[in-house]
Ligand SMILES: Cc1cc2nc3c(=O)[nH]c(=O)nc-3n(C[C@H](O)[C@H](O)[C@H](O)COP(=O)(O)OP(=O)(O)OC[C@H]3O[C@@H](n4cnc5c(N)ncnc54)[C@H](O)[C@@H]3O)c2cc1C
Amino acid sequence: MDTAYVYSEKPVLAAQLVGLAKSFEVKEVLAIAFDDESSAALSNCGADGIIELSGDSAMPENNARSLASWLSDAFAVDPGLLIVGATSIGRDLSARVAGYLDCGFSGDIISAELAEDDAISTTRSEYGGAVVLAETLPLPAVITVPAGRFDAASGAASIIDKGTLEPDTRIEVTGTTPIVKEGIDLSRAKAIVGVGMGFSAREDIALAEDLAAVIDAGIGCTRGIAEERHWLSTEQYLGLSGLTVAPDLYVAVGMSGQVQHLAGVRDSKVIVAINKNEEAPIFKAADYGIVGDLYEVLPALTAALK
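Just the structure block for this chain alone, the form predicted alone, nothing else.
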C-alpha cells in the first residue's frame, strides 16, 4: 500500500486519522473533502495533500456511491485503505462505501497496523467491551476510528487534485438546526467529570460542575442521563454508542460502571470513582476509588481542591 485516504467532517478528528495513517509509513496520506470550506478546514491536518471531490448534495452520505467509484479506480492501481472518523455521518458513509466497493470493513477500531500480503490488522471491542476482536482485512479496506484514539498530525496541507461527484439525491436536506455546544470539547479535554444516575435531580449536577470548574474539566455523562432523563446533551454521552475519550483524568461520579459506558472511557490515563456502593463495578475499572455519598464527597473534594 502506497497511499492511505482519510475522511472526517470534523477537522480535529481528520488530523487524528492522518496521525494513524502516517504510522503505517506509507508514501502519502491524502485527506478527502467534499467542498471548498471543508478543504480550508483541513489546511493544517498534516496530510500530504487534499483531494477535493465536490458534489451538489449537502449530505456527505449521499456521496458514498460516487466516492466508491472514484476510490475503485485508485485502488485498481494501488490497493489502499480508507480511514473514516467514527461520527454519525462517518459511520453511515463508510459502511456504504465499503458495500459499494465490496471490500472488508472494520468499525470503531482500537488499533491498526499493516500486515503481510497487502492486509490491515485491526482490533475492536465487541459485546459492550467484554471482548476484543482481532481481524485481518485484505486491501483495499475501509475502517472507522473514534475521536481521541490516536494522536493528531499537524502540518500544512493543500489541495493537490479536484474532482466532481455525482451524489445520490434521493434524500435531501430540507432544513437544519445547528447544535449549540457549550463548555470544553470532550474529545480534546485533559480532564472530564462523568455524571451518572446516582444524581437525584438535574440541579444537583451543579455539584459536578463546581468540581469540573476547579480542575478545568469537561462534563460527560452516562447514556441514562442523556437519553432517559434528558438532563444533559447527547453530545456529552460517553460510551459504546456515544463518544470515546482518553483524558488524563476521568472522575466517574454516581455511576455503576456498566461495560457500555466503560468502553468509552477505558483509555483514560487515570480513573477516579465516587460511589456509595462499594460493590459497584466502576471500582474494578478505577485507579482510585472513594466510597461515599456523592452529595457529601463532591462538596468536600471541591473545597479541598480550591
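Since the structure is predicted, the reported quantities are computational estimates derived from the model, not experimental observations. In this text, the rigid core denotes the largest set of C-alpha atoms whose superposition between the two forms falls within 1.5 Å. Residue numbers count along the first chain shown, from 1. Compared with the form predicted together with this ligand:
- After superposition on the rigid core, displacement of the C-alpha of residue 50 between these two forms stays below 2 Å.
- Relative to the superposed rigid core, the position of the CA of residue 112 differs between these two forms by less than 2 Å.
- Annotation for residue 200: C-alpha shift of 2 angstroms or more between these two forms, rigid core superposed.
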Second form
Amino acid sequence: MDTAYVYSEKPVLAAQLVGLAKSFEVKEVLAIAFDDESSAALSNCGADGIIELSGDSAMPENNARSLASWLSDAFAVDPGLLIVGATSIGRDLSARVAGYLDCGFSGDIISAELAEDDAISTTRSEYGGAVVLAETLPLPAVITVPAGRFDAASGAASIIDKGTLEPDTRIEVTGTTPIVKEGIDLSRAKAIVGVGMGFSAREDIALAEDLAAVIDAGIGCTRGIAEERHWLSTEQYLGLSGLTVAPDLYVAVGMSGQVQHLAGVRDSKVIVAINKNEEAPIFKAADYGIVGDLYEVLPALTAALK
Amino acid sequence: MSDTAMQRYVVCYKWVLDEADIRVLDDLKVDMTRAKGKVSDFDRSAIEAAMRAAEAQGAGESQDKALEVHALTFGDAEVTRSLKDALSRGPAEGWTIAGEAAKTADGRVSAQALAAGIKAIPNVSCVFAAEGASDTYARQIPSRIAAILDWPLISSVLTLKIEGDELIATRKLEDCLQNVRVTLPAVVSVLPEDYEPRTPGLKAVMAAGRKPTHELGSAELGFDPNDVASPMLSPKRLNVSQIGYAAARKNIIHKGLSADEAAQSVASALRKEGVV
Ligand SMILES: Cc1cc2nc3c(=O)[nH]c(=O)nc-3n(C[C@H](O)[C@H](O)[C@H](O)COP(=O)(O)OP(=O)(O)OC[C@H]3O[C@@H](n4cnc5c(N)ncnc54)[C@H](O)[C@@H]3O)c2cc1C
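Compare with the form predicted alone: the form predicted together with this ligand:
Expanding to the full complex; the earlier chain stays at the top.
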C-alpha cells in the first residue's frame, strides 16, 4: 500500500486518523473533504495532502456511493486503506463504502497494524467488551477509529487534488436541531463520577454532584438511570450503547459493573468503585474499591478529597 | 388482496449468544459452551420499530392485508430455533437463511446473504435493522445491505413515520437531531432508545408457533447457504481469533473499614496517582 486515505467530518478526529495512518509508514496519507470549508478545517491535520471531492456536505454519508466509485479507481492501482472516524456519520459512510467496494471492514478498532501480503490486522471489542477479536483484512479495506484512541498528527496540509462526486439526492434533510449539552463535555472530562441504580432517589444525585464539584468532574451514569428512570439525560450514559470515555479518574458509585457499562469506561486511567455488595463485578474492574453504603461512603470520600 | 400487491417491511435480526453467559478463563481463553442463544437485544428494538410503523398504517387490523412485517435472519442450522421468539414480537411471517456459511461469516458475508434474502421476498419496500448486533456490534450490516441493494440508508434513527411511500425520520447524531425524508424503498437502522420492545404475552407466543415460516435455499438465493466455497459466502478476512478481555487493575478493595477510614485511604492513593 502506497496511499492511505482518511476521512472524518470532525477535524480533531481526522488529525488522529492521520496520526494512525502515519504509523503504517506508507508513502502518503491523504485526507478527504467534501467541501472547501472542511478542507480549510483540515489545514493543520498533518496529512500529505487534501483531496477535495465536492459532494453532499449536508449529509456527508450520502457521498458513500460516489466516494466508493472514486476509491475503486484508486484502489485498482494501489489496493489501499480508507480510515474513517467512528461517529454516526462516519460509521454509516464507511460501511456503505465497504459494501459498494465489497471489501473487508473492521469497525471501532482498538489497534491496527499493517500485516504481510497487503493486509491490515486489527483488534476490536465483541460481546459487550468481554472478548477481543483479532482479524486480518486483505487490502483494500475500510476501518473506523473512535475519537481519542490515537495521538493526532499535526503539520500544514494543502489541497492537492479536486474533484466532483455525483450527488445522491435520494434523502432530503428537512431540518436540524442542535443537541444542547449541559454541564461538562464528558468526552473531554479529566474526571467523571458515574451514577448507578444504587441511588434510591433522584435528589440523591446531589451527593455525586458534591464529589464532582470537589474534583472538577462531570457526571455520567448507567443506562437505567437515563433510560428507565430518566434522572439524567441520555447523553450522560456511558457504555456500549452510550458514550465511550477515557478520563484520568472514573468513580463508579452504586453500579454493578456489567460488561456493557464497563465497555464505555474501561480506558479510564484509574477506576474507583463504591458498592455495598462485595461480590459486585465492578470491584474486579476497579483500582480502588470501598465496600459500603454509598450514602455513607460517598460523602466521606467527598470530605476526604476537599 | 393478492400476494404480489401486499407490501412488506422486512426486519433483519440476528440470533446471538448471550454475552452474560460468556466466561473468560484464567488463560484468557473464551468459554462460550454455556452461552444460550437470544434474539439480539438491539434487534428486538428494530422489530418493535417495524411493527409500530406498520401498525400506524393499520397493518394487522383487518383481513385485507395490504402491509405486513416479515422477519429475516441468517445463521447456522440452529437459527430456525429463533423464529418463535422473533415472531412472538409481532412479525407475520419468518424467513431463514440457514447454513454452514454462517459459522465463518464476516459482515460482508452476512450482508450478502441478507440482501439476497430481501431480494427473494416479494414486494419489500422497507428494510429495518439495528445499528449493530449485541455480539459483534460491528455496525456494518445495514450500511452494507443498503449498498448491495443500492437503496438509500437512513441510519441512527430515533423515531420514524411512514406515510404511503414516504418515510420521515429523526436521526440522532452526536451533536444534533436531524430530520430527513426519503421515498421508499429504503433501509433504516434504528437506535433502541425510543423503541422499548414489547413483552410478548402468552397469546402472542402461542400464535407465533402457527405463523408461516420459509427457509430460503439456492433456488431463491442463487447460492447454497451451506456452500462455504461460494464466492458470495467467502469472508473478506483472514486469521480470526478471539481472546478474553482482562482488565489490568490494582483491585485494592477496602472492606470492613469505617466509611471515613476507607475514604481517607482512597483519597491519599488518588493524590499519589496524581488524578485529583
Ligand atoms: C445490549 C445491551 C447494551 C447495554 N448497553 C449499556 C450501556 O451502554 N451502558 C450501561 O450502563 N448499561 C448498558 N446495558 C445495561 C447493563 O447490562 C446493566 O444492566 C446496567 O449497566 C446496570 O446498571 P447499574 O449498574 O446502574 O444497575 P444494577 O445492575 O442494578 O446495579 C446496582 C448496584 O448498586 C448497588 N447498590 C444498591 N444500593 C446501594 C447502596 N446504597 N450503596 C452502594 N451500592 C448500592 C448494588 O449492589 C448493585 O451492584 C446494556 C445492556 C444490554 C443487554
